[in-house]
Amino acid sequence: MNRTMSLVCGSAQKWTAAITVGALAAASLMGPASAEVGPDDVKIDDGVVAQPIADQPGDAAAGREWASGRKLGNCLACHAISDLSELPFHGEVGPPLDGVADRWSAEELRAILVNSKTVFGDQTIMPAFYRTAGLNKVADDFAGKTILSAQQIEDIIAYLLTLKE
């Protein structure tokens, strides 16, 4: 190959590489292909929410923190979880969550966390963790807000799926 041809080919390769790098950078700035599902857009059909509601997959370690936290998830207020035995004051109102992954699928757990009344009926006292409409006696500071974010819901599901018998 002569020197001119080598320069042209080398320049074309550099341009191709630059365009590829630029396209990848633009794609990363645009974020993931899927978007978080807003609380008013979550569809619960036959007791399941078929698709994740957050942009990122759930993180079981983060979910364990949310489930054990006394401010947001606060699962221990109502449920006993042997995996969290180092923490005091496990609740007895709801069923123990040991083995929950053997009883419920990710899609069913998502529906339960989003709005438990669609699964268990109006008699349950479990709150709707990802809902803003149709709630009763919501303090003004919390009106229009969910208890948990979509990502926190997915994180808790990832954690619950580790709780097998």
Second form
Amino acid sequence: MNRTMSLVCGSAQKWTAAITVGALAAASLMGPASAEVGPDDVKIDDGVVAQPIADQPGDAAAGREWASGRKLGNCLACHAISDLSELPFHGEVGPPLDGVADRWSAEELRAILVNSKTVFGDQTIMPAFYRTAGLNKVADDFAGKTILSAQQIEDIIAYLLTLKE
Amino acid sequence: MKKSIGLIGSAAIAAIVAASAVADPDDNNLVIEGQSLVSETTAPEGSAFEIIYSGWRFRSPETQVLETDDFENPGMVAVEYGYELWETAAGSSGKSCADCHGAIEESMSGLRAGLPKWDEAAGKPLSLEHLINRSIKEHQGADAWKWESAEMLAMTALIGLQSRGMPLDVQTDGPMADWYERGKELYYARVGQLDMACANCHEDNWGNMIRADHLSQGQINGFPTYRLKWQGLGSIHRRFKGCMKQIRATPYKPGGDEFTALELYVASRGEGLSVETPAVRQ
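Right, the form predicted alone is done, so what does the form predicted together with its partner chain look like?
Zooming out: every chain and molecule, the one shown earlier first.
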């Protein structure tokens, strides 16, 4: 992680330059791997985001919630997940996520969630969940906001890592 | 089950499916009041599809059957209101639509199938709502109706019904060519926080379930459509707006140039399908 570029505190949505400066100062005292990375600063190299983007480790139970909630990840809109079979209506647009931990590492999953186009290519229908740049005609309520927060991304990764076959 | 609700299954058509489709359209035949409609046909030239299907083919049998019987079709209430409006004198002319146009079965037959159409005076293509409002203002001398008003929906449903069973066929060349291209651009343009285009859902994923919804090819041959979710009729542009909102995009304005261009392009993708107005969807 490029710490001089990428440190932010608070939620991604409230990101401002002023906060970044403050976070930079604080982070240099706190040491590595302890601050959130803003959507413009996530480094995706070869389909991998090497470092966590949130300041807390991912919580799999919370991630399970985010993945199923219609207003949040809504992963179920497109993916079937057997572990969530108590919920109705799993989509068929993407592949089932069962066993996804056997196919992808945490670092790869992070890249898929942050911006799936960097892994699957520009044609993919899967939304970028942690990206604000390069979008068009975003509704006012969502302008400048990411679909999920950095912490929610890490939580979902923790949850996906439990999906082994 | 199928027989008891009046749908005729046809196993013969079942074989043709797009490679990406998992849950295919069903193979029911659409017969409304004894009239057979085309809900599946060879795609027009240059199409992304091999076969095009009406959205009716993706709906549940419970929803489908509502469209096959005019007494069951909840959109017919608006059609009744449309007849009333057709015969009611209004505006500075003191005339009704019927006074100038006579029997609607004749004067408005075929109109819906060819819309939007080029209008020399306006210098652009016009949708049915535009044409109605122009006549109300210029000939009847009354106030225009709002795009999504009960009056407009009733009249577009009534006029559309006069083309039921006729194949969609729109002009896309000549002065329409630029509008067609603009509509096509919009169809493939990624928009909204979810960064999707119409094509992502209706071209790449028709036949698939997206959560509880069975994705169709997004055809507009049934509009205005009675949607159970809306508890009423809605226009083509309202549907476009809803789809854009789903992906958290700022929709274009109903009646504006963008949606008119998009309507033209989407209509052209459905050429050959029967007008189903007023269709019923979930």
